[in-house]
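Just the one chain here, laid out as C-alpha cells, in the form predicted alone.
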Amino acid sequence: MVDYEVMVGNKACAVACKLARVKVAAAFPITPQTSITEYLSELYASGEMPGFEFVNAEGELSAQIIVQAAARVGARSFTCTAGPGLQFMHHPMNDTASGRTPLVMAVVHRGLKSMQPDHSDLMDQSWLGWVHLYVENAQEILDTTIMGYKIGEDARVRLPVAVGYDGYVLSYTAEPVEIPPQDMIDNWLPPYKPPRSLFYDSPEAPIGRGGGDRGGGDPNMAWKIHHGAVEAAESVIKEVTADWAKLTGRSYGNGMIQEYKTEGAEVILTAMGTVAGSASAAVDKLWKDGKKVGLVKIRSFVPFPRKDFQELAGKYSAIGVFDRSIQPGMGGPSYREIKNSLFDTGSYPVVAGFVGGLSGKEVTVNDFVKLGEKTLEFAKAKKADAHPIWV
C-alpha cells in the first residue's frame, strides 16, 4: 500500500536508500547535506535498514574511495555531500567514474562562492564523466534517487550517478512525498550484482585502468568506452523514466527534458532543479495574459539532451535559457550546451541566455514573467542581447 509522508527533502533522499536497500554509505558532513546522514541513522536504529553500514569518514576524499570501494566489491553504495566537499572530492570522483562503478551520490547544491545555493559544485565536476541529475522537489528526489541505481547498474551505462537539487530550498523544506511499497520497489530494482570486469565491457580487453596499453591496444580505449557508455546512458534514462511511470503514475517527460506547456507556444524558456517550478508557475500567468511561452525542464545535464533540443530547435523562434551558475569567461554551461547542440541544424532560433540566481539569490515567479517577455521580444526582433544576461 502506498504510504504518504510530509518530509523535507533530506529526508525523502534518505528514505528513497532505504527503499533501494543500500548497504553502505559514507559521508562527511556538511551544510546543508549533514541531515541526510542522520535520517539514514534514525532507519537504521529503527530496524528498518537491516545489514546497512554507515562510515562516518574524516572527510569527503575518504567518503567517495569508501564507497567506490564498497560498490565494486559488490554492495550498492551511496554518498553525500555538498559546495566545497564536493570539490574535495574531485580526485576519487574521477576514478569512481573511470572504474565504471555504478552508485549514487546526493549533491545537496550549495555555491562555490557562498554557504547559499546555486549549481556551481555540481557544474564545477561536470568533465568526470558521471551521469548528472537535477530535481525539482522532494518527490523528484525520492523517485530519482531510485532511479539513479537502475541507470547506473544497467550493463550498459556501469556509472555512478550524481542527483543534485537545491540545498536549504529543498534539503530543509517538507513537502508531501508518495513513499512506495518496499515489496514493489524490491520487484523493480533487483540486487545489484557487480560485472566480472571492475573496469571494461571485456576482462581480456588489453587496456588498463588509466588507459594504458597492455599489449598493443589503443591507449584512447578507456575514453573510448567511458565516452560510449555515457551517450548510451540516455537511452537507459529514457527506459528507466518510462518503466518509472508506469510502475508509480508519476512521470517526468522523457527522463531528459520535462516539457510544460509547450503545444503551441512561440517561444520555450528553460530551467533546471527548484527553480522550475517557478517557472511553470509564470508560464501559467504568460498564458492567462496570451502570452504562449512554454518550459523546457533539463532533468539531465550529463548526458545533455541535445537530440532533444534539435528536435524543439525547429518549433519554436526562439529559446530563452535559463543557468543558476556560470563558468567564467565562459557563460552559462546549459546556455553553451543548447548553442552547440543546434549548430548544425537546420533551423536555429534565437537563442536567449540568462544567468541568475547565484549564491541564493532568489529567482521569483515575477522575474520568470519578464523572462518569458523578454524572450518574445528577441523571437520579434530575430535577435537576442549579448550573453550572459543577468537576472
The other form holds:
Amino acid sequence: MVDYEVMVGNKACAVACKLARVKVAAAFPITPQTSITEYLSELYASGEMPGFEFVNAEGELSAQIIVQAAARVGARSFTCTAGPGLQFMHHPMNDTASGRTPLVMAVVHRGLKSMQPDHSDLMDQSWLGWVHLYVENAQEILDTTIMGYKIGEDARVRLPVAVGYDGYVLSYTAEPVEIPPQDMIDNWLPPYKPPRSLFYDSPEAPIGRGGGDRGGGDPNMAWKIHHGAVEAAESVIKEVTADWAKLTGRSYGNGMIQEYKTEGAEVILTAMGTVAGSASAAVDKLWKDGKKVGLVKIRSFVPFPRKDFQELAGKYSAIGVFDRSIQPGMGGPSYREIKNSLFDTGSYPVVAGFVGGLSGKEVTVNDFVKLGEKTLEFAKAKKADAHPIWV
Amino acid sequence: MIEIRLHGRGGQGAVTASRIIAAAAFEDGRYSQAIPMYGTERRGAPLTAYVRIDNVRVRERELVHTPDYSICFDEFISMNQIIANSLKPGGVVLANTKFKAEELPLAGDIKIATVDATGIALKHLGRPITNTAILGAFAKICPEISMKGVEKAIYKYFPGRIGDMNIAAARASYEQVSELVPAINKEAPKEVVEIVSGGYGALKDVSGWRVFEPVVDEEKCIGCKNCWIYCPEAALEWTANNKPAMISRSCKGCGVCANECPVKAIEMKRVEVKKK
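To test you: the structure above is the form predicted alone. What is the structure of the form predicted together with the partner chain?
In what comes next, the whole complex appears, and the chain from above leads the way.
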C-alpha cells in the first residue's frame, strides 16, 4: 500500500535507502547531512532494515573507501556528505568511479564559502566521472535515490551516482512524501549483482588507473572507457526515469531535463535543484501576465543534457540560465555547458548567464519573475548582458 | 495559500511545532511545507520557522516574508514588535503570554490572541516546552487546521504517553486561548529591537533568553566551584566571599549549575515578564 508522511528531505533520503535495501552505509557527520544517518539509525533500530550495517567512519575519506569496498564485493552501499566533507572525500571518489563501483551518495549542498547551500560542493567534483543528479523536493530525493541504484548498477553504466539537494531549505524542510510499498520496489530493483571478476582481464572489469592492461598498452584507454560509461548513462537515465513514471505515476521529464510550460513559450529559463520550484511558481505568474516564459529544470549535470539543449535551441529566442554556483574566473557551470552544446547546432538563441543563490542567498519567486522579464528583454534586443549577471 | 511564521527559542520546540502544523494540515487533506530558519543555533537562541498550507503541492522554496499568521512560543519575544511585523493586512498574532491580548504592546493592522502556554506546559509537561501547548490555541483561531488534525499529528511525533501529555496541553490551550482582539496601536514603532543574538554567549547579551534564572543560597553554598566549572556559557563569576554570582548578560538560564550543585544551593527561579 502506498503510504504518505510529512517528512524532511533528509528523512526521505533515509527512507529511500531502506526501500532500496541498502546493505552498507558509512558516513561522517557534517551539517546539513547528519540527520540522514540519524534517520537510518532510527529505521535500523525499529527493525525496518534487517541486515543493514552502518560503519561510523573517522572521516569522509574513510567513509568513501568503506562504501567503495562494500559495493565492490556486492553490497548495495550508500554514503552522504556535504560541502567541505565532500572535498575531503575527493581522492577516493576517483577510484569509486574508475573502479566502476555503483553506489549512491547524497550530497546535501553546503557551499564552499559558508554553511548555507549552493552547488559549489558537488560542482567541484564534476571531473571524477560520477553521475550527478540535482533534485528539487523531498519526493524527488526519495524517487531519485532509488532510481540512482537502478541507473548506477546498469551494466552499461556501472558508476557511482551523486544525488545533490540543497541543505536547510530542503534537507530540513518537511513536506508530504509518498512512500512506495516495499514489495513494489523489491520487484523493480532486484538485488545488486557485482561483476563476476574484479580483475583487469575480464570484459566487465574495472577501468583501473593506468588502464594499460585493457588498452593494449594505451594509457588513454582508462579515460576513454570511463568517458564512454558516463555518456552511456544518458540513455539509461532516460529509460529508468520513464520506467519509474510507469511504476509510480511520478514523472521527472525525460530524466535529464524536466520542462514546465515550455510549449508556446518565447524564451526559457533554466534552473537546478530547489530553486527550480520557486522558478516554476514564477513561470505561472509570468504566463498569467501574458509573458511567455517556460522553465527547463536540469536534473542531470553529469552527463550533461547536451542533446536536449540542442533540440531546444531552435525553439526559443533566448535562454536565461540560472547557476547556483560559479567557478571563479570561469563562470557558471551550466551556462558554459549550454553554450557549448549549442555551438554545433547552427541556431543561436541569446544565452544569458545569471548567477545567484550563492552561500544560501535566498532566490525568491519574484527574483525569477524578474529573470524571466529580463530574458524577454534580451530576446528583443538580440543580446544579453555580459556573464555573469549577479542575482 | 496561507503562510505562517513561528517565533521561538532553541529548546521550545518551534521547529517541531512547524512540522506538526504541516502534518496536521496534511491530515486534513491539504498540502503543506514547514521550513525552519537554521543557523548555528543552540538551546535558548531565538529562531524562526515557517509553514505554508495550500490546496496544491507547495513549490515555493523561499522563507515566508509576509505571513498571514504569526505564532510566538516565548513570553519575552511576545513583548516584541518583531512578531507583528510584515504580516499581511489583517494578519493574526498568537502570543504565549500571561497578559491579555489588549495589553500586549504590539502595533499594526493585526488581530491578537493570547494564551499562557508556558503555564500550560509547566502544568501538563513539567517543562517550559511550549510548542504543543500553543498548537491547540492555534487550531482554535486558525480555520485552516483542525484540532483533530493537530492531535493526529502530535501522536505521529510523540507516540504513547508523551503524546497523551502533549495532547492534554494542546487541549488546554484550545480551551484557554483568548478571543481575537485588534491591536490598539495601528502604527508600528519605527525602532526595531534586536533580539536575535546569534554567536556565542560570551560576546552577546543573552539575558532575554531565560525562562528560569539561578538564585544562589550563599548560606548553603560550600564554594566548591562545580557550578562555575560546568556552566556552558562562562556565565558565573566568583565573588570576593568565595560564592558564585550570575553574570546577567551571559546566563541563558539552562540550569546546568543548579543540576551540578552537590548541596542544592542553587534554585532556578521563574523570571517574571514585565511590560515595558
